[in-house]
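The chain below stands alone and is given as C-alpha cells, in the form predicted alone.
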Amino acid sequence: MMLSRTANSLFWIGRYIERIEHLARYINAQYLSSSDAPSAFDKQLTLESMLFMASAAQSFQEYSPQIVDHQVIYFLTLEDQNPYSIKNYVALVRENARGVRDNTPTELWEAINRFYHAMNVFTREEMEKKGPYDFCKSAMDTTTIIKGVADNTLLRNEVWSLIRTGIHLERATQITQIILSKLQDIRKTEESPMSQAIQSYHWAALLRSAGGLDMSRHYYGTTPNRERAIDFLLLNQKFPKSVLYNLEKLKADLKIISNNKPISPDSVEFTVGKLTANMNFLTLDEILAQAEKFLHDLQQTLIRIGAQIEQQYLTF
C-alpha cells in the first residue's frame, strides 16, 4: 500500500506542472497579443489581468507600489520572493519528484531535473531585455514533454492516476480562473468607444490563453465570441482543456485510486460525480445568465474537491 506522503507528492507533481503551463501560457498569450489589440486598449489591463489570473494582485501590491510591465513579468516568472512564481513552482515539482523516485521511472526524474536547471539559467536582465516569450515558451514546451514522458513510461496504476488526478483538477481550476480573468477584463472596457472590437480581442485572447484558439475556429467554423468561447472551454466533451472533459477524466482516475470502492455521500468521488452530472446537463444559456457567479461557484467546488482528495487520500 502506498504511503500518504508519496501519494501527496505525486498529486502535487501533477498540479504544479499544470499550474506552470497555464500561468506561462497566460503570460505569453496576454503579453504578445496586447501588441495586436485595438488602439483604444489599455495595456495596463494586461498586467492587471496577469496578476488576477495568478491570484497575485495583493501580494504584488506588497512587492511593488506600481504596476510596471517588467516588474509584473519578473514577479510572476523568476522572483524568488514570490512563492507562486513559475521558478518556485518548478522547484516544488522537482522536490516532490525527488521524494518519489522509487515509484517513478528515471526518465521522468531526468525530464523534471532538466526543467529545473533550464529555468535557473534565465536572468532578470535577459527577461527585461527580451520579454517573457523565451522563458514562457520553454516552460510550456517542457511541461508538455514531462507529461509526455509520464504518459509513455508509467504503468497505468495508482501512481499514474494520482499524477493525472492532480493534472485534471488543476486544469479545470485554471481554465475557470482564466475565464473569470477575461470576464473581468471585458467588464473594465465596456465603456470604451471601441468596446466591441476590444471584446472580440478578449475572446480570441481567452482561447489562445487556454491553447484552444485554433481548435475552436475549427470546431465552430467561425471566429470566437462570448457564447462560443465559454461553451468550448466549459462544456466541450472533446477538447482536453475543457472543464467538463477534465471532470470526466478526474472521475475515472479517482475510481482507480479508490480501487472501485462503493461511493458514499461524503466521499470526493460523490462530489466529483455530482458536479460532472450537473455539468453534463447544464445548458449554455443557464451558464451565461449568471456567468461570473456560476464560475465563482464552480471554482469553490473545485477547491472543495481538492481539499477532499487531500483529506481522503493524502493526509499523513
Second form
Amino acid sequence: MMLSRTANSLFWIGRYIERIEHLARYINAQYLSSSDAPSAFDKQLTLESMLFMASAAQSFQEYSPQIVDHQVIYFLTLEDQNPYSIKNYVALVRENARGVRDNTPTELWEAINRFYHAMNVFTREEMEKKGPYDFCKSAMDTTTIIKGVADNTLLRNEVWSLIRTGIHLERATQITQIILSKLQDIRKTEESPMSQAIQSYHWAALLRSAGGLDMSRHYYGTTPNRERAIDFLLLNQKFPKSVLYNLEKLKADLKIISNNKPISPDSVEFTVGKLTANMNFLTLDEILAQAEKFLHDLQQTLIRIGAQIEQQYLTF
Amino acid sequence: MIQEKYLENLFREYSRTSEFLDEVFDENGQIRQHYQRVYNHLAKISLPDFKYLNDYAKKSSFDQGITFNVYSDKSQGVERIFPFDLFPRIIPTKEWEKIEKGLIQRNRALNLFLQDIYNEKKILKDNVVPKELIFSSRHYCKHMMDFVPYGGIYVHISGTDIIKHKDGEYYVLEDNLRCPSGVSYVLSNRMATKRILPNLFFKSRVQPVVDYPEALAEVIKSVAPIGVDQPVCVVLTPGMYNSAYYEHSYLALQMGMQLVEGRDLFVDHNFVYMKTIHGPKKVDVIYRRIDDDFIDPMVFRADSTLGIPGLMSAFREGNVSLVNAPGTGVADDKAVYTYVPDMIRYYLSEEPILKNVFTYRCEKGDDFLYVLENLDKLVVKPVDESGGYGIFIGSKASRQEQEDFKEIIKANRRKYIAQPIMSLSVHSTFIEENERFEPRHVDLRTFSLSGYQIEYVCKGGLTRVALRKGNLIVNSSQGGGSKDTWVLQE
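Could I have the structure of this protein in the form predicted in complex with the partner chain, to go alongside the form predicted alone above?
Expanding to the full complex; the earlier chain stays at the top.
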C-alpha cells in the first residue's frame, strides 16, 4: 500500500542521488584530466564538455557571457541561482526524503540530512582556491553512503524498488549522456594534428568519468580504445554502470512495483522489456556504424520510459 | 596553573531569586532532595566537557532534522533547532500522581462538555455555563451539532499546560484540545538524555515516555468505525513546510501509519480513500494535524487546498473517524477555560484536583472594571489565539501602552480575559552566552490520551524554558527552549 505521492518522491530521490554522483564525478574527472591533456587540447573544451554533460550549456550562457573555469564550476556545483546545481539537487533529495519519512528508516533520512548540511558548508572562495576536488569527492562519497544505507536498511518491497528504478533509469541516462558528450569532444578535435593521442586520452577520460576506467582495463587486459569503451559502457553485462545492466535491473524492479501484473503493450514494462531485448541482440558494429544516432535514439526511449513510469505509478 | 572549572563552581555562583519558586534549590539555597543525584552528577563535570556535551546535543538535533521553520517565505537560513537544556526537570512521584489524576479528570469533563453542548445542551440550560459564551465562540462548530463521534470521544489528544506557582501548587494555565503539538520533543529530548548522560539516567529510575506512540496508536485504532476489523489509520499533515512536520512524520513512522496530505485522499460516496500506486485504498481513521478550518473546503474554508472535499459528510456518516473531532476548539477557548472547574463539578460530581488560575472575564461587568483599574498587575490574553501571540503583560507596558490597550479591550470585551501575573517557577538552566547556570521560567506541556475505554497520560511532558531573561512566555516561536522532564518512580 503506497501513495502515488510517496512513490513519486522515492523515484526522484533515486534519480537525483544518481545524477549528483555522475555530475560530481564528471566535473572532477574533467577538471583533473584537463591537466593531463596534450598541448593541442583546449581547456575551453573541458568546460564546454562539463556544461554539455549537465545539459546546462544554454542556461549557463544566460548566466555568464564568458566560459571561465571557476565560473562554470561554481555554476554547476554551488550556484543557488542554478536550479540544477549539485547543491540544489541535494536540497531536492532532502525535500523528497522529508516527505517520505514514514516509509523510510531514520538512518536514511539522517544520512541525507547530513549530506544537505555538509554541502552548505562549501563556499565560492574555497572552491576557487582549491578547485572542485573536495566538493566533488564529498558528493561522490556521500551519495555512495546514502545508497549503502538504503541498501542495508530497506525492505525489498516497492519502496526499495522505486528508489532503484530512479537510480537505474538515471544511471542509464547519464551514461548515455556522458558517451554523447565525449563523442562530441572528439569530433571537435578531429582536425588537430595530434588527433590520435587526443583520442586515446579521451577514451580513458570517458571511462574515468563513468567510474569504469580501472575495471575496463582489468576486463580487457589492455588500454581503452573506442570499441572497448563503448562496448563496456553500453553492453557489458557485468559492469554495474553499463546501460544494458541497468535496463535489466530496471525490468526486475518494475516487476516488483507492478506486482507481477500481466504486461500490456502500452505499459512501461513493455517499453523497457523491448529495449532490453533489442540491446541484448545488438552487435557493437551495428552501434558503432551510427553511434551518435544510436545514442540519441536511446536517450529518447529512456525519456519515454521516465514519462511512462510517471503516468503509470507516480500520478493518480 | 589554571584550575579547571567544574559545574560545581558554577552552581556556587548561581544567582537565586526569592521572588519565584526555584525547582532545584529551596529558600535556603539547599538542593531539593529529588534533585540531589542529578546535582551530584552534574557538579563533577568540567565546564569544557559540559560545553562539549551541550554542542553534541545541538548537533544531534540538527542531524536528526529536529528543526522547526520560523514563519518566513525564505527557503534557507530559517531552520532552527529547539534548544535543549541538559539539566533535566524532575517531578517527584507524589506530585506527579496528583497531576495525572487531575488531567484524567479534566479530560473526562471536557469530553462530556463537548458532547453536551453539541447535543442536549444541559449545562447551558442549567445556566452553569452562559450560552452566549458558547454560541459566540468562533470555534463553536455548527457542523458538529446533533452528532456524537464514536465512543463519545471528541478530544483524543489533549495538551494541558501546567505551571508551578510560588505557593508550590500546580495550576492549569490552558487546555489545548485541537492539535496539540510538542510530543516529539519529549521523545527526542529523552533520547538525547540517554545518549549524552547515560550513567546518570540509568541510575535515576525515571518513568519511561517511549510508550507514547504505542499508546497513541492504540487510541487511534480504538475509535475505528464499527465493523472495521483491521482499520487503516493515517496521519494527515499539512505538508513538509509546516512547522510541526518533523513531529507528524516522526509519529507516523513510530506508529507504522501512512503519513498523508490532503491531496493524497479523496471522498467517494461518503467513504474516504487514499491514492496508492495500485488504486484507491479505504481509510478508516484519520489522525489529522490540520486545523478544523482547513479539513474540508466544502464545509469550512472554501479556499483551503490542504483539506479533503466531502470529509465532514463521510465523518458524520460514521464511515471515518477523525482524531481529534472537529469543534473541540470551543472548549479550549480561554474564556471557557474559566468554567472547567464548574464542568468537573457538574458532570462528575467531583472537586477539581488541579487548580485553575484565577481569571477575570472582561465581558462580565465587575471583572471588566477590575481589569481596567488593575491592568498593571494583570496579564491579558485574547481568548482565541495560540502560540503566545497577542498577550499583554501589564507590568511590562508603559502608561501609554496601558491606555491604548484598554481601548482595545473595550472594543471587544468578549475577546479578552485577564489573570493575575502568575509566578512561573524557575529552573537552573545553562546559558551559553554567559557560560553559567541562571534561573529561567519553566512550564509543563502534558500529553493525555482518551480512546474507547483507554485513558493514558504520558509520564513526563515537555518542560518549556523561556530562554530570555525574565521572559514569562515559553513558546518555541518566541525564543524558548526545552528540558527533558523526569517523573521519578517510587
